[in-house]
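Just one chain is shown here, as structure tokens, and it is the form predicted alone.
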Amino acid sequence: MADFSTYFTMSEADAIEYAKGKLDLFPKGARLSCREIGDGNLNFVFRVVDEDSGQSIIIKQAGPVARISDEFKVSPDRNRIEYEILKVHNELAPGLAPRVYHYDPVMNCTVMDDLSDHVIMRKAMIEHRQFPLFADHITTFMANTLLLTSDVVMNHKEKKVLQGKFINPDLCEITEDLVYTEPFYDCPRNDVFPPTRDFARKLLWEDEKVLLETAKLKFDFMTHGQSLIHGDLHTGSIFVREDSTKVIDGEFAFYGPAGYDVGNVLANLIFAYVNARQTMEEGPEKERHIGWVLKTIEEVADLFQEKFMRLFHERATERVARYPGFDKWYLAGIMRDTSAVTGLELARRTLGIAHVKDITSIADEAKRAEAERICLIAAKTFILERDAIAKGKDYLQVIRDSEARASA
């Protein structure tokens, strides 16, 4: 038996006996169950279930090396941030992330809450369910672990004290090529549809306009340490049910653009709008939903900068930043990076290493060819555009457009 003194990648089996030895959250001498759940790029997961009672928990396990490829050397101490941002999260924006209850640095494994009451938000839209409270709470979630972890709030000296926790270079460099780089030319690590190829490389690869404005987001990325951001926050990183949303999977959390998660957050409900587009079969129930997705789409950015703005006179500390008209400057600021990562992020998927099922699942290589059109040319509006792309109303003109360029 292990006494886990010494790190190694866990079993369902060497799980149960971390949940005996380990913790503190079961009955002695309770019948434990474990299954490995895992289904990401980057970490092991178990869920750890009392058979009497029905009790369970999560235990996530980071290893050395990327579920997805065994080219990205990961830190193990992703699960330490992936702890503390959690920590965070509850603080800032209780009922919206997970519980934890224990880290362990030696075994680089994290204990939660287990949300197997929920469903993870992807795979509900792919089979194209609905969720009316989701824009309110994802708005409430970003606004207030966006604004509150800033110098505009934050004590300037707590907040480089907070932000040195968060210091991040392995899964950091991991979004600088993934997202910032290799989807911008032809790279050998991606993997791209072959009915896009060409039209990738017309659009974007060999644009000289598009490259410039990607460097300069790079380097924005890199070295703008603006709020706490999750880093990761697609429709893959949340949980849901009708009346609940929790964020999960903030190993990727470190200081930079607060526009990063909101635009990760677009970018991801456009993929779903474009699966039900090409998927569903035409009639009043793909109406309704393809009208759902746009609804929220054009929430989840209005919604955001409404409640971004009642936080900002509600809590800012600074005293330059109560000065007329700092907060529309500040605020314009994170909505020119939400529409420039909502272009990154259409793309990467797209074309790069990490795709997303909600295009992979289209069967018809047609209509997926027809997807991974609009959300290219979306894309590259998003970047070159971004100066004028902030309301609700933007977004669904952009993907209007990007639908209309596609099909002609």
Given for the second form:
Protein chains: 2
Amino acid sequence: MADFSTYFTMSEADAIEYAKGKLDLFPKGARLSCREIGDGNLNFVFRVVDEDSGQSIIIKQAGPVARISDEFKVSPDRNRIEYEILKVHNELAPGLAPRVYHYDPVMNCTVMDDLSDHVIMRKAMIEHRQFPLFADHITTFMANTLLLTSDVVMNHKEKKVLQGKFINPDLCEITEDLVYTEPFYDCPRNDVFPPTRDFARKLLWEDEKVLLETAKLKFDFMTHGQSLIHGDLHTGSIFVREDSTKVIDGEFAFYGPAGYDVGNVLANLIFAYVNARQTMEEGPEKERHIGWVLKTIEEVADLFQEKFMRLFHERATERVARYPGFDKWYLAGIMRDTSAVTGLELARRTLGIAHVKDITSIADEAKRAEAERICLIAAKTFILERDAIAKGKDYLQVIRDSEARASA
Amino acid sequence: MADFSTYFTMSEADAIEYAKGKLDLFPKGARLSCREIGDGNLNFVFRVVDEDSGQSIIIKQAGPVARISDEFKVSPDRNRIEYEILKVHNELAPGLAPRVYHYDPVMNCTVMDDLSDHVIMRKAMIEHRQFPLFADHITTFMANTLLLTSDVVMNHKEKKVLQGKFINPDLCEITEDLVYTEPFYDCPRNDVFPPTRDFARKLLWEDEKVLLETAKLKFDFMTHGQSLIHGDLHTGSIFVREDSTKVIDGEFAFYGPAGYDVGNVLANLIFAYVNARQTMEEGPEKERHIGWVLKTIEEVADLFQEKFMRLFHERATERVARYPGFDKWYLAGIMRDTSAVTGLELARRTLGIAHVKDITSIADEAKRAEAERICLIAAKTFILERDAIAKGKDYLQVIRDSEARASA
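What's the form predicted together with another copy of the chain like, now that we've got the form predicted alone?
Next comes the full complex, and the chain you just saw is listed first.
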């Protein structure tokens, strides 16, 4: 048997040995097979299957160095973070995250439910599939995890201890650089679609008002320990089935602004919308699909607020949080951050190093360029006008206005 | 020799043995004497003197339970925090904090400079003594410690690690309760001077606008990890000599809003002013002293901003902090918090459990009641109008207006 007492990056065969020797999840003598199915940047993902029963699990191992590029070296501690956050998510939003069975601090791996009967949502959205329960599921997930880890509800001392466990310097640095900094100047590490470059320069890089707002927002991200956020809640971190939603990839988790998660979901739904708008053939199917995506955007913003407020009134323990007017002020702050982060995510996925397939898969160059203009115009509006954007209909209005301006 | 391998609270004799056996600060065979000189709530303070050379040191030991009251039990980890913060202060503001020689995590004690040639500033202010260099010293201390530990200057990853070291649940809870919560309702733990009770009720407790602002500020205190703050920077935590200022008692340190420290200094200078106003005999000496205190208040606000801004431009490493307009926005936020905290400290020291001698030593009941009205009216203004209060002259104006309203 392999020696799992010091870290090494596992092969598929090692993962089988690991499952047999270190886990108690399969019957003795089970015939196990394994495939590495990771497509991500930071981890190896081993799917281990019992060939007889079909039962399967995932072993997710942090590589010694992030695969995203040689420039980003992130500590393998991120797998501990992911394990800890999965436990939190299972407790606060049961059914909306994979169950987690084991964490190994030496091999830096976590063992969890296999979700092979689900698909990554981004992929499904590019295939223009619909998930009618998604808005309901994801807003429950966000309202629960964001409110119940905040000082509104949690014992303040326990919250501080939890915050200490989720100090996450390496992964936060990635976000600080890739989301809040590089997309807003002509950074060599950006990956700008050539037809978009001049537009981006005029719209964003040369606008000091935009730059100043991104700076304020970056400091808010670095200093506002409001909720234990997922920190990377885009459609590539969500597994879906028609009847099920599972949030994964929580290695970016830390105590940050609650609106960061909500804004990420909304921005990535907007990417899905723009993809459908630019690539589907005109006709009732397109109408139906686009209608569903837009309704989902609207519902994510509105249901989140409804559920958050309801839960706030049910669960607030902090005396001063019950002072008249505090609830509205608190939620308004989260929605302001949500709008800003929607804008940041739209901009950074269009201009920065890490693109989304929703946009890059638009084969027609003019259509892709138009899609990027829509996203960037919307980005600027979401950032600059964040005080006035909160409701679902506000989001739809920004999308419509951006479309009009992008083709003007 | 006593067994220092498990914690016990030391006697004076134990402290001598400790100095002889565990420290290398006195010559072999020195004749040491010791007196416990603590007047504080949380610690035992042993002054150990070499009878021959006169050389002396302080051994500060955390008691197993805070002495403040049986209700507040704070972990002895606060002595580690104090040691760590003294190292930071010595590095960032050399000469403005006692040097620190030793920390013992078992006995929970810290060994540092003896400052017996200094006096506690609050005591000196009640004696109406003047310290012409104080404003210069304390603003250097605050500008340096608050800016240089922030994300404007510090490497963001190192800052997060430092923030983790200073997670301080027990001491933060004391502040959250005693400063941000209890003074703003008729809490049984408050200690309200009877002639002040009705005034406090009408002015503060029944004003929902005030309550809502205190709630927002409490959440800012709990979630805004801006700078490594001292956390208890009143005149009882500052040793002074005509030519020297030393900040002590850093056990409340954590990453919080920078304005918290500046506001504490200002509020406690206002207490000193009100004490002089109410207790000194009319005449040129009073004029002179009051003139100096008011000038010091003005200078603390203005010199802090000057030095902070200069240091910002010299030392900012964060790219986005150099965007046009960011410096002003950032400092304006600190000054807004400063005003609010000035108000909170004025209110809590007047109504809450922990009073200041500047006020309680005013023997004449009517004069004390007037003093408290001045402090509470100013408190409300500093909280509600914090957006418009930043400059030294703004502080003086609030004081003058509050005096006029208190006697109207």
